[in-house]
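This document starts with one chain, in the form predicted on its own, laid out as structure tokens.
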Amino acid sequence: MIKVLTYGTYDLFHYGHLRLLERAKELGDYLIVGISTDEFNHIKGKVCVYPYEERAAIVQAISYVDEVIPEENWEQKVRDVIENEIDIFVMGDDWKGEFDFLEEHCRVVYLPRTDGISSTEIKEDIKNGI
């Protein structure tokens, strides 16, 4: 069985956050998603819509997803794809290079974002009432 893991905060959840739901499955048969807890988010400054019990209840309703796991902190990254035997890291082409540290342990692919769409540009929309 081969084991994906991914991150992200999926806050306002949309279509390109499905789509790389999906391409991160497509590279094998079991996906963990980590989903940052409120806690870091507010150490990474970011502020969400949406709590992570939420954030993680609509992930974990994709099915292209086996499991959800909470991210708590950066450093987790190493101890969650040794302990869940971790075959490939997935991440968004925009975080290219950040992650090579994990090369050691598994595969790291760095998937294209879906274009014209992202959580920042629709809180954006919205603020400006667009």
Ligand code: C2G
Second form
Amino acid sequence: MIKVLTYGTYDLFHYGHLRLLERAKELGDYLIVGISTDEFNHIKGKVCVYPYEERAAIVQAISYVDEVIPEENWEQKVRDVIENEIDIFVMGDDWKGEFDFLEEHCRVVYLPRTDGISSTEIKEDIKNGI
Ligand code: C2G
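What does the same protein look like in the form predicted together with the named molecule, given that the last one was the form predicted on its own?
All chains and molecules follow, beginning with the one already shown.
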């Protein structure tokens, strides 16, 4: 069984998130998603609309996703890859190169982001009444 791992905030779940998870699952048989906790998002400098529990529940309900784990810090990835026997680590290519250090443990794949959508843009659109 090919196991795939990815991480993200997944706030205001949108089509770009869905396409990332769809393509990540296509690379293997079992997809684990690490959802950034509220505390970790504070460290990342990200303010979320939805709390961790809701962001995690939404992602867990996606048919491509097999398991959700909390992402609490930058350092846990190597341990998560080893402990979960991950074969492929996947991120959108806005992170290209940032996680190449995982290549000694698993294949690292950066997928093209979906243009024209982001949680930030959604917040702006709502603020501007569009
Ligand atoms: N994404 C995408 N297309 C978009 C928006 C996001 O493909 N239009 C991808 C991102 O590249 C990422 C995933 O969807 O792989 C989740 O995006 P975010 O929730 O913005 O994740 P981020 O805050 O970048 O956190 O340790 C890694 C971090 O937790 C990633």
